[in-house]
Amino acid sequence: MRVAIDGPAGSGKSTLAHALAERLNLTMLDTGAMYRSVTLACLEGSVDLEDDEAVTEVARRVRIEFQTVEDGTQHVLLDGRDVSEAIRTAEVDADVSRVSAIPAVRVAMVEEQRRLAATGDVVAEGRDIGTVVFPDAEVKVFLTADPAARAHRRALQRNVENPEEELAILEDLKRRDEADSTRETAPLVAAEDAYRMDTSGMTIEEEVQRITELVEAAKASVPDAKQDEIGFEDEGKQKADATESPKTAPKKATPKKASKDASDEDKPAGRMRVFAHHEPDEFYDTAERDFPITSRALLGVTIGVCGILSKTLWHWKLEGGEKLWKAEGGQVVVMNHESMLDPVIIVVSGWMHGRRMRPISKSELSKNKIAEWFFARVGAIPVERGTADIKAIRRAQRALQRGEDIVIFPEGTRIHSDEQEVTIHGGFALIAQLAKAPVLPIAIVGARDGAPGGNGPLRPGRVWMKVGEPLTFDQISEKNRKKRAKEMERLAMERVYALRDELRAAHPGKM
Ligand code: DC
């Protein structure tokens, strides 16, 4: 597990990542303290800073170590001489950004905290760990805060009590921003995919439960196998191994030893046993093609027997629909809400193309053990619909980046009529831009009459679906993250609608 967290200075990285190192018996790498190390020497040695080929050279020669002492600090060591206070001067916090901005000297801190991280289960904060240092990091947080709560906080670290000395913290705060954020080399910029979070007002208690529930969803949303892959240990494991190990960091993570079960050899990776019990949450998890035999065998069945019902009765047909099948990974088909037949006859058209549609489903329909039992087997993932469900979202994400199509209802609810008031819940926006997959318009429309609902009966009559053009994050201009993903919504919402309209026109009568 390696949970990289980025922000400006006095962001509350530090007290955060230690936090968490401490809580989730993660080994902590403060970068910021390399940079700083690499400073110091320079300055002891009275090696000229503009001198970018001496810098680099003192950057490639010392040795920095970090040290876990008895009451659970972490100490710096420059070529085994204590520095940890010495690297957090006036004079230091002056020079610094002029040495990490030395492109050879990022090299040489990056190719040394990637080594330092190897073994195992690592938080590391800085400013490009989530960019640079770790691009796949499990979980990537970028923290921020208003500068003078972060100049208040430095002051409280440093035991500053004067307000001259407060204010001079903030400007060099602010300079150091300004210098981190606009150097060329891995500038102080938040990962895409990062959780953004502002400390200003927060507590580090809950910071730290916060981003605790991201590691946790970010564990639950990794297979097994694959947590073998990345070195993951088991809880038990990980605490005996803390209460034996020297207390020096970095600690070494043993990865699990692969199973040398002749049965398990022959399994493909991540293939679900057949004979064994499995909870839902392992089916939410998992590629439908990776789903035991007999689970497979049921989806096939329950697709093959709602595919010739539901082409019998309603005659569907999907306009457009190489656009869906012919994807070359997953895509997130979106899709305005009619019937219960809509999610139906787009998994099975799904299906008849190869496709396998892992269709968003709100939580109550599992609510009792029989849906749920059945629903996990057709391949939906629930989602808590009104919350951030970032396991639902993770989930997601990996099921397209597995090339599994995601399918989202946005309007949340069927929609019974054009009178009734419509919410547009914009997870998928979300979920596209963190599994960098394109978005996939679809409306469908006499889905409506076919199967009302409620008390209403099946009516045989005729459905039509048409596919809109993928639209991707490329297409639009704004910068901002949040913006970008509501900008998203809009558009693809807008152009199911106007999918709908043309089915209409095409249609008439059809609602
Ligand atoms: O987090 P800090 O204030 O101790 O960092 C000291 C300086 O090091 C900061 O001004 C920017 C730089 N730094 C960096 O460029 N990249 C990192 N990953 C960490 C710190």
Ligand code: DC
Contents of the next structure:
Amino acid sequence: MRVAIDGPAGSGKSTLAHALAERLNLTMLDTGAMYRSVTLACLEGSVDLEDDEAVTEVARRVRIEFQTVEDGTQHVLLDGRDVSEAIRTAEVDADVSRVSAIPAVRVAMVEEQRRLAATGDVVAEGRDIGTVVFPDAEVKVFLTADPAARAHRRALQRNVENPEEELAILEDLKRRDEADSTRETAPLVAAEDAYRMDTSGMTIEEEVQRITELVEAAKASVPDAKQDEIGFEDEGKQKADATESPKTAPKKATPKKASKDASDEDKPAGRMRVFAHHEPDEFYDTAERDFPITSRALLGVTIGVCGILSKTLWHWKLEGGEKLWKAEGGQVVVMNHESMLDPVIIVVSGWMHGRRMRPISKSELSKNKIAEWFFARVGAIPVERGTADIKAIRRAQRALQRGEDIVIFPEGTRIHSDEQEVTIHGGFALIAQLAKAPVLPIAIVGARDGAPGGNGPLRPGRVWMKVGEPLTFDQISEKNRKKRAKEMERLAMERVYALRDELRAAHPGKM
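Follow the form predicted in complex with this ligand with the form predicted alone, if you could.
There are no partners or other molecules in what follows, just the one chain.
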């Protein structure tokens, strides 16, 4: 569950988010505090705020963490130091809009915000949460309030009693509103599907109650949320957590700061740096086009070598390949699975025609460091089989939304005979549903006989593949979200096996 709260300065986002986190046992993700922390680090280090590169270097270098203390309040740590009060000063107020408007700084912060959200249920507040950071959040809220009311709230927070000082706060808020709403990168705007709420005359309890109702409505729209694998907690756990005291309720752990070299996967400007140390997670979360040139070269060489060897030994042919190669936007490619040759052929074929193909691989393949290093750099995205791996689902979703194809083998393991029991893993339909992407069925025959991982010893042969027509959710009349996904699973695999039978009929003896 992700609750995105946006709005101008002083509209009460932070207070509401904190109260909502405590009410619903969500992790509070204070994105504004992250930009404020970067601003404070720059001011303390006498960094020229007009030097975008210098500010960006600070954003990549600093370690920002959130820590919940015994009384339930959340503190902000900057490189291990509590800066919860220091980042709320007028000096930081005056410069935070300038810092947050730097595209590369936003790349670093957005990447970290998405990493934090991938670990569990969160409520996040800021100025572009529902439009940029979490455009697919289950609940989006845009707060508004009269500027004078916002200025008065800010004055109360700072114990300001002088009317002239409050007037100065009002003028600063107006200036920040103008800067935030007109900046080129991620301006302050309400998401089209956001719930707009004027908080000028509302109490915090009224605000929390209204958002709680929105959360409950979002949960009700997905009856079996846990099985649907989109991150909602089951109702029993939610109720149990709600009955615990804030002081004794378990708090979600905040992960350690990840490397800031990772790019925002939607922006080519965020290309990963050459020769820098990169963790595997950065490759999983970054577009292939933004990999370091060394990794892109490795990928190209791997594709070339695998393509030449596989074509020479197995003379494979892909029928209807134009449905894959000429598609607009990312597709979820689903196939039957006969050998380790299957992903090689489809990735090579797509890559040679300008498609960027990212296979979903079982995490067991990356158990040792060498394998993990290699698979990360050739674009594979690992998934923990047998679990609701929300992180893998979100990574695949974002890859599709930026135009990359996802390759999935729903059978989960190589099928060596028609008598082998098969369990279809239906996560591919959920991924397609979240990304609003088509599902492309493809079948393969001949790879069982002599290809790597197939039956018997390695030997040359012939392999055929056939691409079917893409399937979209517009073709499904069912309205219930979960049932729509189930129907897509059925239709897609039914089509895969029909294509396989067509290939077998055209090439007798090939299994």
